[in-house]
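In structure tokens, the next block holds one chain alone, the form predicted alone.
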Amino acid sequence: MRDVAKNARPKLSRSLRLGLLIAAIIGLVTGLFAWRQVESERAIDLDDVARRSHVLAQQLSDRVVHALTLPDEQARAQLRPRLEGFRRLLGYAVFRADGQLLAAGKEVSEFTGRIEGAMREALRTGKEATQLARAAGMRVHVYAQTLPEEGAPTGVLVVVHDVTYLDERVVTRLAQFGFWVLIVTLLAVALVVGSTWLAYERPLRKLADWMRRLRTENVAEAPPGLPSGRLHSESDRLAASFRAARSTGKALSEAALHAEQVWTPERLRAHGLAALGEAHQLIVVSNREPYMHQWRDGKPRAIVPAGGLVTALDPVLQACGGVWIAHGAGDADRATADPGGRLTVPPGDTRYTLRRVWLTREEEQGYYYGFSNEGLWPLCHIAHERPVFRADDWEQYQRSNRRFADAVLDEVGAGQAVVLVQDYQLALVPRMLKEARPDLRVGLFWHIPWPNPEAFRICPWGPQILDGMLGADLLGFHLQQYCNNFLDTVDRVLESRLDWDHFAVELRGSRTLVRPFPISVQPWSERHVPEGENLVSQLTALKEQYQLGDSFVAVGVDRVDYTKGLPERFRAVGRLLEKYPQYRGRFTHVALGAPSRTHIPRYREHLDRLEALADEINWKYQTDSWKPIHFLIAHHDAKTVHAFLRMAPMGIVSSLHDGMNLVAKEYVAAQTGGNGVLILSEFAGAARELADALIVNPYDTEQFAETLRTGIEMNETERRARMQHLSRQVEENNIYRWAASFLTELGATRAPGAEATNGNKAVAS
């Protein structure tokens, strides 16, 4: 307690010093104002005395003018009774034109020498004159007026008032003002000291206490309310980085026990810091945010949006810390972020900062739903959907990309950073960043396929898209085939220099490396999903809820998108049941469908057709206690997805064209028992890595149905052998290895004199 009091005293004295400084300023200002006010009122009082003297002189002037025509003795005899005063009027005095005193009242005659100055001034100027003088221990006001008012003066009439009361009034007024100045000053001191303590010093003491508990107890709560939103945001970031670092430190001994080829969050963090070098800040920028808040029953609820990008990058940021900049699309996103759009995530175990970018509805419609998903998405996916390009959408795409680039520059400030730009929605951001800050290290990862040059040239703004992408130091795709297509496209569209030996492009003095980085997933053991008895209870509940019984379950997890091959999969299920009736009642397909881009008519129509197709197949084959297809349309959380993946002895990925498709790897990662079968489309990028899956052409309904039958009937020995190979592939080439490869290659782009080399080789070593 003594230490606390000792520490508290200097903080309180700072508040008092600030309060006293402000009080002194207030006292000085109000004191000057009070003095000016009192002097103004005193001048008004003196002016009133002068006017009263003038009136009194006018009343007596006729008698004085007459008396001045008489000899001195007669004049005195006539004037003397009229020259005495009363109360504050001391009396009158009459002088002849030569300055000689003719007559004066009794009290005035005692100090006639004091009033001659005003008399002589009146004679000199021919006008009335006033004077303040001190006589007989009092302050007097002297008023002199020549008579007659017109013509040559024959004398001067002097009116004398006692104005000592005016000085007393000044003192009284100053005392009153001083009292109120003191009251106001004391109130100001109390207000300043109190508000400073409550608004700044008290929150800062709480912050210090929170930081102490964070250091010693690793508390999970957010920092206390602070007077500065920026300070609160930075405290959140500091806590997130500290927790990530502490988690790394605690697990270092465990990490040492892992096989050298297995990448972990701890190993990535250590490797990432080395790869970042002096640019310690890591910034990821994407359209989709990793955590979205939506209103549920009047309260904001955090959900994880569907998609491989979030699945892949969230564990990277949790391991390395940093900032994720993304579009705030949730209806409760603004309510859960600070005024700058920032918050720390994940909820309950904060590791990094999420910075939300706010787009208008018009910008979102043109940039995201229009140019990105009605133009670039079908352009890059060979799924027989015609791309649509509109000039208005292109303008919104440019404007929105500028929004994201400005947010990155705001977060970087004057410091150094490594920026990882994600996917086709932000193709222009790398060039924008480099034009503003050439010293930034910028990488762009393209999560979808890259088409051949002939297909890409459909885009009216293709050269601008390529130029924006080539602002990056490193450009990553999933497959070498996409890298080849990209370089062929640049060769056809832009005037640039291609270095095919090192897979690089030189454009306007800058150099961009183009590399394949097959993306992967995070182990399910790190995602806080149920295990053991809790998992068994969850699986039992799901089977009862959907009446799955002892059916052989085949699961699919997809966004509802025309590239995912859902109609082809449903038709294959129908064909299986038609061709092999023995599987009716024994085989069930559970399709977890996350609604996506429902603002686009093509997607709404696709969803309607899928529901109709599922209903048609179910109506044809279902019984009272069983139906072949459960099409579950919702944003399913990670626990539900994991439960279905663990439950199902078969996983199906039927993409018509996919950059990678991480659902295939998610299914493999969930099969800890090693007894599942993966059916994988040959048109998904994952098929290049997961060779032990059953590869299928989703367009070939007969082959698809036969592959389903093969998976159902496969013996346990073969299933386990295949899944063992798949599991080893996914475990060794996980998301941490992908991030380390990308950061290593990106770091090498800035090394002086370093030749471009394959980042995968550097990491593997």
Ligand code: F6P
Given for the second form:
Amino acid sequence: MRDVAKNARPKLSRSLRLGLLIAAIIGLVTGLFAWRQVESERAIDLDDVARRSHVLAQQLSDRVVHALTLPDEQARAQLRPRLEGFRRLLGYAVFRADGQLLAAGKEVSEFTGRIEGAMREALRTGKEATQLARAAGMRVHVYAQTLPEEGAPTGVLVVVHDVTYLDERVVTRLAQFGFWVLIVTLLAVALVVGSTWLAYERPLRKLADWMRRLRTENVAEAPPGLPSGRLHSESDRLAASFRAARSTGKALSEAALHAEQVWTPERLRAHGLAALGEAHQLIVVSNREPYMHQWRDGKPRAIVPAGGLVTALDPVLQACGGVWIAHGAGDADRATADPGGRLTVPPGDTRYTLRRVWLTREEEQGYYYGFSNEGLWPLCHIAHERPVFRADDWEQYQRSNRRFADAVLDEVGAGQAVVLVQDYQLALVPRMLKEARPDLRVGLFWHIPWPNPEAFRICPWGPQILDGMLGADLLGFHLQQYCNNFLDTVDRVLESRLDWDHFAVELRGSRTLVRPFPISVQPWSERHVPEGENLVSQLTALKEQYQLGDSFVAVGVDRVDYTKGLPERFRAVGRLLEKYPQYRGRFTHVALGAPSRTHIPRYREHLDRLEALADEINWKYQTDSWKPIHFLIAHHDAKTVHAFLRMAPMGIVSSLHDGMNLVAKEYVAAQTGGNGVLILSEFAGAARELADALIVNPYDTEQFAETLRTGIEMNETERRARMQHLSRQVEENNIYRWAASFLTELGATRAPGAEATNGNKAVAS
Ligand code: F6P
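Instead of the form predicted alone shown above, give the structure for the form predicted in complex with the named molecule, please.
Below is the whole assembly, all chains and molecules, this chain first.
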């Protein structure tokens, strides 16, 4: 409460200040007006007095003209009885033409010296003259007229009035005006302060109180009514983000409490599946398959395709069992599966079933290369690549999504299942599944960023994409920011009900929760990669093969994609060597590049340009025994990737935009020595979690080069401290925690027509 009181005080005084300012303006304006009014009334009154004086002077003028022809004594004797006044007329005075007083009324004779000004003025100009003077404690009006009116003047007749009452009238009028000005001002101030208080201050104080409670307690109530609709909806979003962040934070703090209980495959199997109900089969469906078979020397050889999706999901399926449905894209895939497209994996093991979906060449071209990777991929990534949307591709996208959905329904049969749909290639599948089987529990995880509504709106089939996605009970993104963007997009594009308070969308009777789940990796210790002696000999062999010697190795592992910032990274390496020649021969960048989507011309061009750029930089700096960039374009297996990650004291991730980027986490997870340095692009989702990396803007070549230098020169203490934090972060938030969180949240959603099997279980640490 103290916070609120502290914040409220300046707000109150601000509104009072506003009231006082308005009061001052009203006071000044009405005061000026009143003053002018009173002054003009006073001028009219004085004019009246002057007119009256003139009439009186006219009445007396004949006698005075005659008297002026007489000697003084006689003249006085004649004039005296006529010169006395009555009430406000104080009396008259008569002067000769030389300015000598001839005679005056009794009262006027007491201050004749004060009335001479008007008399002299009249003599000087030959016209009547008036004067206001203070005399005998009064305000007097003096009117002087030369006589006779025609010809040379022989004297001056002066008429004197007491006009003190006019001053008094001014004061009274001003007081009256002042009173009304005060009343009007007070009313205006009361109106302004009152309405500001009711319309803004009170709601804002309530908002402040609500925000404080949102921060300190777990408030479920909606934000208070606010003066602006925009502010209201922003508060809703803030609350939802806060709650989402709190639930992540809660998971983190619970993780800290159980630091030693890092999530394991066993724990995921026991807890994660319990969250869904034992009767449910787990089905993952994605475009990319976890194991692909290709012919090599007449024999089928299994490879693990590059990409974060496979890296993340394979350990989950290995832990939980189930079926993974994916496109059979390898040329030896049919030969290695049964007639139903099924085989058990990993090869040589039977942890789960891979069910391959067969697509025609046209389907693959339109759905995967076309709509998914020339349309949705650049649409969702800010890498300044123009999306291409073709109607034929959209046809194939729909048709192929139907194929995947049919495969899922075929696997489910009459049973119960939890279906985890993966990524942008399958956006329509959740709705297709729910239309056929409303009782299925369906989650969709979007592995790439979600753009802002303006960017998304260019997709001609945006509403259909959103509708398809909103078939899911739970929709996951890596970051809260993508969840916000998604809800904003739905808000703009679809007629639906948005529940910002719970971060949910209701559309055609179905409800979709939207949540952030930052994806992660499996510990390297669980993978079959060389360790100890075997690793040492592997590293020695690699160093010899690439003539790395004692060079400081900085490694990058990427699909060759224009979103990964490879040209930017190569240029930063070039700049480093240009600016700091001492690193020539001592620093080597090894870029492991997996060719990707090479049927798309843009990807082929990108690969060609990269090779040319690497050549150019190498040509400039290389020596007989050293070259700065080893761009190794090939499909590298996990053992090779692991060896380079272990060998390199520096890992580089330079994405121009990336949903998460698991290579950053893979590098950290591989640092068993605890002293590697991670250089991480601020535009990769991972940068939100891995704050102890050296964060770079890949577009800023100068800064990038300097950061490389900082990383090379960083002392061991700092390197270890940073890597310790990073390792703890990755270890505690591994892929099993991610899967458990997603499954638990999905388990807690209520699928229409199906009984909730587990109630509302919280994500355990
Ligand atoms: O990081 C995840 C991801 O980008 C997926 O979205 C994608 O499926 C994968 O990596 C690799 O791309 P592709 O499947 O086209 O080879």
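Rigid core: the largest C-alpha set superposing within 1.5 Å between the two forms. Positions refer to the first chain, counted from 1. Here the structure is a predicted model, which means the values were calculated and not measured.
Relative to the superposed rigid core, the position of the CA of His725 differs between these two forms by less than 2 Å. Relative to the superposed core, Thr707 shifts its CA atom by less than 2 Å between these two forms. After superposition on the rigid core, the Cα atom of Pro153 is displaced by 2 Å or more between these two forms.
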